[in-house]
Each structure stands twice: as structure tokens, then as C-alpha cells.
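To begin, one chain is listed below as C-alpha cells, in the form predicted alone.
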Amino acid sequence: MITLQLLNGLVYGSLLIIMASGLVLIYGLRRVVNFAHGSLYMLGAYIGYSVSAYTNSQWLALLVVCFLMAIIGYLLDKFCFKILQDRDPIATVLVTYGLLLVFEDIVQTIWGKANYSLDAPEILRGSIELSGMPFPIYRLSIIIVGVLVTACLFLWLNKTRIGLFVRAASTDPLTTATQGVNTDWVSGSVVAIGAALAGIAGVVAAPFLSLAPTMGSDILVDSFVVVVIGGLGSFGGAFAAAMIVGQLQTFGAVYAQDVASLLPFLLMLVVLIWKPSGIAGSRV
């Protein structure tokens, strides 16, 4: 039983530091709270919906819908996100939080209020044993998903030019430019990969988690306290708040259920005294 659910939080965990990586790149280049990053979570899964209703098939709802919140993404950035990058925060704030319920209200104007639920690919479906207990073999892929998108992004923040850039933009922007990089260009294609992992997000929630309009603003709360746990703009921060957060939401869900919401807020607000900027400070 235990297992199972070490399992569970795991896959949690998993969905969250999908989520929560794109915040901590987007917040990372740019220093934007970006509240309507729920909402672009709310709209890969519809999308992906609808894509895959209309084709059959999850892996290339999962490919448009990855391409598409790319765009939208960087047409955030653009219009957006560059010119409240040094806004009062609180504008920030209300810009971004106005977003989501414009992203909220376009999606029950096209798909209504009515929830949906996606089918999960084929070959995923079916269970396998674990201590004497069938786990979903599509939850287990929701875990192989989130290494592979954390693998990624680290190969691809600390091994490559364009990481280099990256990593040196969300430091001293203005050094950064002076030196021949277009910071705007490296800002807005890092938004625009922030967009597709939300994106990405939504789908691979579907299958088990039913669509609705409200479903941005459910996960978006968590992946702000992973966020914060971990540092803003730490990646490796935010991936183990992400586990820890995964783990409380499950057992806390199974033996603590009147307090289990408050479980993660509970220990945001013990990282927080212990060390103000988060398990792993400010980094990306």
C-alpha cells in the first residue's frame, strides 16, 4: 500500500515539475509572476481534446498542442510579458491573473462548462502489479514524462549554447546583451518552451484527471508552492518541491484528509522562515 502510494505522489510530483519548470524559466528570464500559466495547462488539455477527437490519436493531439501553446507562448511574451518586465509587480500580478479568466471564459464560450475526459493512448492502457496491487501503467509513463522533461531541460540549460545564453540572461540581462546575445529573442523562445510544457502538462493530465474550466487555477496554486519552495528561478529547487509537494498531497490525501490541503502551504511557510529564498536560492 505504501508503495502505491509513493507511486501516486510520485506521479503528482511528476505532473507538477512539468509545471512548475516552465514558471521558473518564464520568471527566470523575464521576472514575470505569470498567473495565466494555469490557464495555458486548462487549454493544451482542451486542445489536446479536441485534437485527439477529431484524429484519434493522443500522440498527435499531444504534438499540435505542444506546437500551438509554443505560439501562443511567444506572442505572450511579445505583447505581454516584454512589457511587464519592469512593471510594479502587483500589475504584473493583475495583467497575468486577468489572462487566466480571459483563458477561462474562451474556453467555456468554445468547449462550455460541461467536463470531458481523454482517452489514454492504446498502448498505455491496462494495469501492471505492484505489492499485490494493479497501478496504471499510464501513471507510471506520467512518471517517465516528467524525468525525461527535467533530463531535458537540464541537458539543455547546462549543456548547450543556447542554455549558456540562458542561464547568463536570467542573471545580468544588460551584460548579456552587451556581449551579442538577443536577449529579447533568448527570453521570448524560453517563454515559448515554458507554454509548451504546460501545454504537454494538460495532456498528459487528461486521461485522469477530468477537463473543466477551472482545472488551470487547481494545479496552478500548487505549482506556486513549488515554485516558491524550491527558489524562484531555481530549476533544481522546483524539482524537489515538486516531489516533497507530490508526496504530501497523496499520504495527506489518504491519512490526514481534513488538513491535507493545507499540507503544502504548511511547509512553504516553514522553508520560508528557515531560508526566505527557497531551498536552493535563486538560480536557474
Contents of the next structure:
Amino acid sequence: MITLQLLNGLVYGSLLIIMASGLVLIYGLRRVVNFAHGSLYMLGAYIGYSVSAYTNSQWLALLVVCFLMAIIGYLLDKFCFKILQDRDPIATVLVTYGLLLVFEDIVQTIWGKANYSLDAPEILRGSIELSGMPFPIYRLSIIIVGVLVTACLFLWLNKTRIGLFVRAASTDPLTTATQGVNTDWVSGSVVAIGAALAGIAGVVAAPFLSLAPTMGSDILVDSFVVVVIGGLGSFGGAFAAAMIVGQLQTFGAVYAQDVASLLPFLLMLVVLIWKPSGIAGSRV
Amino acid sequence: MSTVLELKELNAHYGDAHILHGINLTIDKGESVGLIGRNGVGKTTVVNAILGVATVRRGEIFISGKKLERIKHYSAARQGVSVVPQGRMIIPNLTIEENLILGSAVQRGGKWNLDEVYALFPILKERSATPGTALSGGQQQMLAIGRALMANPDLLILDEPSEGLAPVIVDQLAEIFVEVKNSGTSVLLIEQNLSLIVRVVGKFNVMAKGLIVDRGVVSGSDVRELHKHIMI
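Cool, the form predicted alone is there; where's the form predicted in complex with the partner chain?
What follows is the entire complex, opening with the chain shown before.
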């Protein structure tokens, strides 16, 4: 039972890290707290649903969503985040929250308010036995996707030239640019990757959670808790925080149902009092 | 002789503040030029105008004969001008080696690479995996110079490199600047330390109130002679 709960915690933690890593990257490069990130997740899930329904291929849906969300992310950066980065934080919050509402309205206009569900790919259906209990293969695959995304992002940031430019620009964009790096292009690419990750999270979550126009707002709150606990702009901190929040949510749902939804916020409160800069408290 | 940097009637602003009032300056290939003047006369603004940090509202900047249009922060580096900025601006979350690799972002071919920079500054190689900001002030200056050289620039701009450094370190830096100059790289040295100017550059320009008010040749000048120019 404990093993299954741990695995369920890892499943939700994996979804959170895919979401939160996008938020971290965007904040790290543009200093923009992106409230629209949840709506990119929702949009990804709905587009994935339609592509999957039309082509009968969840894998193709994942690819199409990845591509489309990256384009949307790049356009968001070019026409919104780039302009917002030096503005008052209140302006940033208002604009990105406004975008969240716009995207929710677009989804409701196209797909309506009904809930949908997306089937898992055939190869990932069924379950395996763990500790004498059945555990869905699809949920295990979400953990694998979370690990893969984390590993790829880690390697990209730490072992490639562009990753080095991203880390440099997240700390000192001016000095990085004066070395000849087009930091606007770097930021645009990073926001595109962040948006694609949100879309991937949406498609990955779709067979596991149902599709609803409010699904973006629900996961956005937990993702922000992860980013704040981890330290704004810290990728490693967000990873640790996502795993902790994932476990808190699943164990809380079983052992402390009345206060389960409060536990992540209590943890955030404690971390903010103990270390206001978060667990890691550093840039990307 | 070809020109690596030419500033024509350069007028630069920070917001509404008009800082440079028509700077004319030419640096030829292989030449080393000094820019001297008191605090606040606009020396660093000349660099900032080239880097697109200060706004150029009138006048022109030419790098290797090509006019800089719609100046971006990355434009100068891509055309062969590297800057060692005032305050060094080492990226704190990068190691020494990563700071140096950042300098090679423009990927211009030439003499300078990691091995050459490490040969010039062995201490950087010894501590290559430590964060750049863990170094002493003098070592950070070496890192900033190494990072600028990694771009294999045609022109190296040094903005107050001796600031806050012990005289013995400044002596070491002077030797390195001469070595860089002798390797064929043009140098624009912005300094208030006149003994460093005398040792490194061939020509000097004196700035006051956003203008170049005097020019001369350093050869034969001693520090007291230069000091008279600054007092103008």
C-alpha cells in the first residue's frame, strides 16, 4: 500500500515537474511569473484530444501538441513576455492572468464546457502487479516521462553551449548579450520549450485526469507552490519540491483527507518563513 | 591602414540625459589608444553606446568599416569588438571555464582559445571548475580579459581595468595588455591610472563633459605631462 502511494506521489510529482520546469525556465530568462502557463497545459490537452480523435494516434497528438505549443510559446515571448520583462510585476500578473482567461474562453468556445477523456496509447494500457496490488502501466509511464524530461533538461542546461547561454542569461542577460549571444532568441527558445513542456504535461495528464476548461487553473496553483518552495528560477529546487508536493498530495489524500489540499500551502508557508528564497534559491 | 573603430559625431543619451555631445574617435588596426578623463565625463558611456546600452540619437559607429545599424547588445561582439567591462561582470553561476566558453559565443576563429588563455593566465586553469566569483579581484580581472580574448576580437576595449587592484597586480596586467597589443589586437584602454596608460597605449584622448577635448601621442610623455592634459 505504501509503495503504491509512493508511486502515485511520483506520478503527480512527475506531472508537476514537467509543468514547473517550464515556469522556472520562463521566470529565469524573462523574470515573468506566467499565470497563463496553466492554460497552455489545458490547451495542449484539448489539442491532443482532438488530434488523437482525428488520427487515432496519441503519439502523433503528442508530437503535434509539442510543435504547436512551442510556436505559441515563441509568439507569447515575442509579443508579450519580452515587453513585460521590465514592467511592474503587477502588470505582468494582470496580463498573464488575462491570457489565462482568454485561453480558457477559446477552449470553451471550440470544445464547450463538457468534460472529455483521452484514452492511453494501446501499448500503455493495462496494469502490472506491484506489492501484490495492480498498478496502471500508464501511470508508470508518466514517471518515466517525468524522469526523461528532467534528465534531458538537466543535460541540455549543463552540457550544451545553448544551455550555458541560458544559465548565463538567467543571471546576467546584459553581460551575456555583450558576449555576442542573442539573448532575445535564447529567451524565445526557452519560452517555446516551456510552453511545449506544458503542452506535453497536458497530453500526458489527459488519460489520467479528465479534460475540463478549469484543469489549467487547478494544476497551476500546485505548480506555483512547487516553484516557490523550490526557489524562483531554480530548476533543481523545483524538482525536489515537485516530488515532495506530489507525495504530500497523495499521502494527504489517504491519511489526512480533511486537510490534504492545505498541506502543500502549509509546506510553502514553512519554507517561506524558514528560507524565503526557497530550497535552492538560485537561478536556472 | 584599415580602421577597426570609428566614432563620428557620436551623441548618446540615458533616457533624457544627454551624455555624449559629438565624440569623434578613430582606432586603426593594431593601434592602442587611451581614453582618459575624470569620473563622470562619459568615458564608460562611449562603451555603452557601442554596446547599445546608451541610446545613440545622433552620430555614427563604424566597426571595421561597417556601420552599426539598429545597435543590439550583441552587435559589437559579433563584429569583432570585445569589452572588459568596468566591474568585470563575471557570471556568478558559471564556473571559470564556462565563463571563458561564454566569451567564445561568437565563434570567430583566431589565436585565442581555452589553451592559449590558460597559458596566459595559469591560475584560471588551476581553478577552472570553481565559480568565477570565487576568485580574487585581480584574478577576476584576468578572467574578464580571458573571456574577452576568447572572442578573438579585432578590438579589445578595457574599461578601467586597474580599478580596485593592488599596484603589483596592475603591473602584471600592464604586461598582459602589451602582450595582447603585440599579438596584433587593437586596444582601447579607458583609464584614470595614467602610469598604466603610459605603459600600454600609443595615443591618448582626453574627455571632459561628454567631449574629447585633447589628443596626443604618449611616446615621450611622462605621467606628469599626461596629468596636465587631464587638468584642462
